[in-house]
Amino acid sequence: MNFFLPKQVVRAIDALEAAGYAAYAVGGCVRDQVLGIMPHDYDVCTAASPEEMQRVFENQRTIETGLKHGTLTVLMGGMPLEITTFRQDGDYLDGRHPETVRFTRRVEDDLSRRDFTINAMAYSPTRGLCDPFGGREDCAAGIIRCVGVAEKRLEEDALRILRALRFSARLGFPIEEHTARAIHEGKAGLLRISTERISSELNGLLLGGHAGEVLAEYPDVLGTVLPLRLLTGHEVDWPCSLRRIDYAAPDLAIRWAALLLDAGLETAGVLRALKMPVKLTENVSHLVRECRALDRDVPMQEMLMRLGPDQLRQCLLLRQADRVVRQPDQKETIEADTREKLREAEMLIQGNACCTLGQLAVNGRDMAALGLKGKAIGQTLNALLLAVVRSEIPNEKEALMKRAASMQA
């Protein structure tokens, strides 16, 4: 198998090897190339200690913030490259981090501490592929398998449970039976993981092409990490929600909205409990609230006013996923209807149809001239915009001023 490594990575490995220290590209960049995927970043591991790495790269610009953990970032030809000393972990007493880390000279020791076999491979241009746990075979077979004893690996760090599901969702690989059993049995360990780390993994999981399919196999894991107590009183059809994810476009806001569509107004509470970014929470909540409006034949121009171009597109794609799940035999007709609505929206945008306050023929100064103050100015302008969008009055200053004056009478 031919591996491609950027010249900066090759230079770093060559510099370490020339100084007498074994060095390899490691982890995700090796896995992706075995799978025929172009990596988006590269990591290097080496037998050199942190101090030895500093000497090897003394003429390069370096960042030493991770040095106590054995990682030196080298700016090699403008590319930031993390290089880490081979290491072995001590006991994991908090279910997340090793109590101690010991540096070692053997790459096999370093690979033995990694989560899954497909991530426990290293490659050197001179030494070839180091694959002591069968990662290449599992890539070929399409399997997610823990390195070593699955129960021990997941007990060390319960976040690996969600990482396994994320890789399965992204790659479409099933999880090997012993690893799967350990996931089901060890899911309570996720309760010790920080909300932020869980949320990050959930986001990555939901963007996978097989997210709904994977979550349908592990509903107990989903129930462990989602704050379902906030949905008391809601009839959430989880099988339908999970199928909806796989029909939905791979957009994070759309995927979350697809999962939580039945939760209605409680969606925001769920996402806030997960400490999701405010912007994402507001976006998803808006999509959930407005998706059903599309079924009430609200004019497209009004939907553009309410949502804006980007959220309207998301809302149409969410509605498409919801309809397809409920009427799978109508999939082609539903998709054609979505395409038509997207074209209609684009024509309105290109035609500069009035959908925003900035496009109105009047502004705040005009309202102030009528004697309006404070909130009344914004409320009146919004009412005028809605009247224009609904074709009740033309977007002309005289007509708008007359309507505004009549509203104050």
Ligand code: CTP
Contents of the next structure:
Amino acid sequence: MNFFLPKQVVRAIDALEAAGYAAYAVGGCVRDQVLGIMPHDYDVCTAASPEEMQRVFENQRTIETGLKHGTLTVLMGGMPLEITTFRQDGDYLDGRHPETVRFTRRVEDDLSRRDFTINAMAYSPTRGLCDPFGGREDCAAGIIRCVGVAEKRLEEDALRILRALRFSARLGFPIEEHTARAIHEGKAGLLRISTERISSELNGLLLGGHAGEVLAEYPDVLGTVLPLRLLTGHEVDWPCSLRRIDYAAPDLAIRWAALLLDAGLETAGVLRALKMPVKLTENVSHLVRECRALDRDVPMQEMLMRLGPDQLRQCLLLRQADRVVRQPDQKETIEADTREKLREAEMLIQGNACCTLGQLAVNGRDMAALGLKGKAIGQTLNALLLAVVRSEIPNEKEALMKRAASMQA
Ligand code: CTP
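Moving from the form predicted on its own, what structure would you give for the form predicted together with the ligand?
Expanding to the full complex; the earlier chain stays at the top.
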């Protein structure tokens, strides 16, 4: 197998090896390469203790934030690289953080405390692949399997339950039977995990190409992490919502809106409870609200005014997903209709169609000149914009002033 390691990673591994310490690239970057995917970052692990690492890299800039847990960040040619001493973690008493960190000189020990076989491989340019738990085989077969006893791995860090679902959704790999059972049985452990960590995993999961499919197999896990109490009184068709996710474009706001479309106004509450970023929350609730407006055939220029260009595109794609899932036999017609609508929207956007107050041929000063004051100015401008957007009047100063004056009469 041909492994590629950036030269900064090779230099760090070489420096450690030259000082007599075994060193490997480890975790996600090895998994991705075995799977033929380009890794997005590289981690290194080594037999050197934190102090020994510091001596090896004394001429490099280093950041010591994770030193207590054995991690030193070394700036190799400008690239921050996390290097961690081989660890054999102690008991995770709170199900989150290891209470004690025990260092070890054996890479196999370090790999044995990792979550899944596909993540428990290490690679060194001189030592080759270290794969004591059959990670390569599971990559080839396409299986997510815990290292060792699944219950124990998931108890140590219950977030691993969502990680398993995320990898399954992203890679399209089923979860092995024992691991799956341990997930169902251990899901309550997620209640001890911080909302931020859960949300970040959920976001990753939702972006996977098989997210809906995976969640359909683990509705109990979804029920544990989503604040469902906020949805009482809403008829959420979960099977349909999950199918909608897999059809929807892999865009975080669209995927969340696909999941929460039936939740209507409660969507914002659900995302706030999950401590999602305000921008995402607003984006998703906008899409959920306005998707129904598209059903009512509100004119495209008015939709552009209500949503802006980016959200309008998202909304059209969301609605497409919703319609296709409800009428799968109409898929082709619905897709053609969406293409047509996207084209219509694009023409309006490119043609700089009036859809904001700033594009209106009159402004606040013009309204003041008509004798309007305070709130009335904004209200009149908004009414004029709506009239323009609905093609009732042209966006020309004379026509707009006349309409504004008549509105006062
Ligand atoms: N790991 C673990 N248990 C966790 C988190 C991480 O055992 N709860 C180990 C795994 O070996 C994992 C490595 O730490 O491969 C790095 O974790 P992380 O950077 O979170 O994810 P990656 O596996 O690199 O995957 P990705 O970056 O694609 O999410």
